[in-house]
Amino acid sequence: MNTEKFFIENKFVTSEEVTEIKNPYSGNTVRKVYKSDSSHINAALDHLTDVFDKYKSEPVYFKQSLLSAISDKISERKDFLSELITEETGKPVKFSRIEVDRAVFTFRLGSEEAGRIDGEFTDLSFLKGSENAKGIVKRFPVGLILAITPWNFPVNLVAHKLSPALASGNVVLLKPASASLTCGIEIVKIINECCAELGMNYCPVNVITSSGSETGKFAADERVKMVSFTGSSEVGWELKKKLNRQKISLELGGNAGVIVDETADLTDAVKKIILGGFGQAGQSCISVQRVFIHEKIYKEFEKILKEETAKIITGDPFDEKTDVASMITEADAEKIEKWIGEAVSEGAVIITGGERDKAVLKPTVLANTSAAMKVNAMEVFAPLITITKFSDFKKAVGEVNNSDFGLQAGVFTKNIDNAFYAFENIETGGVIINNVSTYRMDAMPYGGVKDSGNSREGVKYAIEEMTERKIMVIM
């Protein structure tokens, strides 16, 4: 097994320390990676600071060509990257393929949006003395961005950092999650190859493999102009406290709520809720976690949900039939098993599931829960949903809002008034009508409120975060 190198100062580098990545389903070591240290991070920051002066001046068509080439090369390596995602994270391979397709699209969006970073012309003759004043506003890249990405979408969430950053003329120091380092390294390999093929003697992205805590020490470094972080709420908000002048984009956790009113198509709702709650073992910050069902349809909904959940196939992530494989670690599965036990001891009822085999937690549905139970109040990040009946739609919206999080929510309804009431009153960054909270199309603005974050991704919207407006006034 070869040991993967990290990439700084335009070259792939080894180190004295090696870290192992284990497949969470089998427990086998699948990759070995050289681990970077503080000296490597420091060297990368110096190098990228110099590179920024070059890359920000590249013409738009050149940035478009680079991003298109990256998109094409990822598409060409779809099978390899899909298997790599499954090796490192245990994600069922059929979902890994979908992720790679999304990354292809995300970089393609960057190529398109690079040509849409426009400015504005404004007349400033509003006050006496400014009769001839005109303003030209243009957006400029912020500079060196430290991008910290999670393991659950180790290719597409890397793309969501790199695509808008490169489209807008920034340079990036990438820190992939420790559980999926090789996925991040492979994307940077592709970017470096594309740069070379376009005649560039430098690459605007470096990738390090240090621990999160070691990398975090450099977040407030004056060479870093922005931190873009996707991960847990606890880590994200602590990171923000360390910063002085840097911009920071936080995409954090959630415990998403979904409402199913009495007008909903039950078959459609159950199908989507099962995929949204159990797909990828529920390890997405917008996975369905709390489901609120109108009392008129509750019994039928519960019956269908139990029947369909029983059909879910768990097992080897490389098996094409597998719907749910392991969680990222056995410790995470044990934690949720404990939370389920606590909920049951407080009166909750297991409708189906609840069993654990090492890191594999069987898809679980709980009823008769309370808002204070950990399975509702916390982010489970597991194949577990709770179901609760309601009689008043507005009160159901209130229950969705009874959370420290506010990322996305879903509402199944044929009642247009309910749809707009939900849109106006649910405290989240997105409300998905007739689909689950888990829906994300990579071009849309994506992000949350409350403990779920402070910014928006989606390539166009991330570009806005990664640029600063400057005005030139002509008198």
Ligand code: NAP
Contents of the next structure:
Amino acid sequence: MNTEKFFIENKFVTSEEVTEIKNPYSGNTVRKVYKSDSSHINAALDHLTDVFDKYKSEPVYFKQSLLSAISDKISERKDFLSELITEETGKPVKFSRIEVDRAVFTFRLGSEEAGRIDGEFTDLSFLKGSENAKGIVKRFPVGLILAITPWNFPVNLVAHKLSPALASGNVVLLKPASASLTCGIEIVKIINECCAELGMNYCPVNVITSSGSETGKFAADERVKMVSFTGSSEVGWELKKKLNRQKISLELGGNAGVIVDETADLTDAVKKIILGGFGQAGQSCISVQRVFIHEKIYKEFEKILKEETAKIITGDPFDEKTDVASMITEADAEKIEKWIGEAVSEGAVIITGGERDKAVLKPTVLANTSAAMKVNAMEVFAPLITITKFSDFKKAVGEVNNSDFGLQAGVFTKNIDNAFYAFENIETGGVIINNVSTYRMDAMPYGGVKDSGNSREGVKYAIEEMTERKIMVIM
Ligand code: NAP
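Having displayed the form predicted on its own, please output the structure of the form predicted in complex with the ligand.
Entire complex below, previous chain first.
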């Protein structure tokens, strides 16, 4: 097995130390990667500071060509990248393919949005003395962005940092999660190849393979102008405390709520809740976790949910039939098994699931839980949902809001008043009507409030975060 190099100062580099990446389902070592250290991070920051002066001035059509080329090359390597995602993270390969298609789209969006970065002309003659004043407002790239990404969407979440950054003239030092380093490196390889093919003698992206804590020490470095972080709430908010003048965008965790009212199409709701709660073993920040069902349809809902959950195929992520494979580590699966045990000892009832085989937790439905139990109050990040009856829609909205998190919520209803009530009152970055919290289309504004974050991604919106408005006043 070759050992993968990281990429700094326009070259692929080796080091003394090697990180082994294991497939979470089989436990086998699937990749080896040279580990970078602080000297490499320092060198990359110096290099990218110089590169920024070149890249920011490239014309729009050039940035568009680069982003289109990246999108095309990811598409050409879809099979390889999908298998790599499955090797590193244990995601069922049929879902890995969808992730790669999404990354193709995310870079294509970057190519389009690069041509839509707006400015304005404004008349400033509001006050005496400003009779002739006019302003031209333009958005400028912030500069060097430290992008830190998680393992659960190891290609598309890298794309969500790099595409808007490159579209808006920034340069990036990428630090992928240690569990999925090679996915990040492969995307940077593609970018470097595209740069060379376009005749550039430099690349606006470097990738390091240091640990998260080592990388975090550089977040407050004056060469870093912005930190763009996607990961757990715990790490994200701690990182923010360490910064000096850097901007920081935080895309963090959740324990999403979904409401199913008495007008909803039950079969459709169950089908989507199963995919949203158990797809990729519930390891998505917007996985369905807490479901609130109107009392009139509760029994029927529970019956269909139980029947349909039993049909889910768990097992080897490389098997085309597998719906749910392993969690990222056995320790994570054990932790949730323990939370289930605690909930049951406090009165919760297992409707289905609850069993664990190494890192594979069977899709689990719990009833009779309380809001204070860990299975509701914390982010489970596992194939587990809780179901709770309600009689008053407004109270169900209150239950969704009874959370430290606020990323996305889903509401199944045919009642337009309920839909608007949910939109006005649910405290999240997104409310999805007639689909689950897990719905995301990569062009939409995406991000959270409360513990779930402070920013928005979705290429156009990330560009807003990654640029500063500057005005030129003409008197
Ligand atoms: P994590 O443990 O917080 O790690 C995320 C990234 O932060 C990794 O690259 C990690 O590196 C790095 N890191 C760890 N400690 C750090 C530190 N002290 N300073 C700087 N960086 C540090 O999260 P994860 O387990 O990879 O991902 C799962 C979490 O991400 C869940 O909470 C999920 O909800 C959230 N998430 C949110 C979104 C969103 O868009 N809102 C999307 C996906 C996932 P190492 O791997 O080397 O430790």
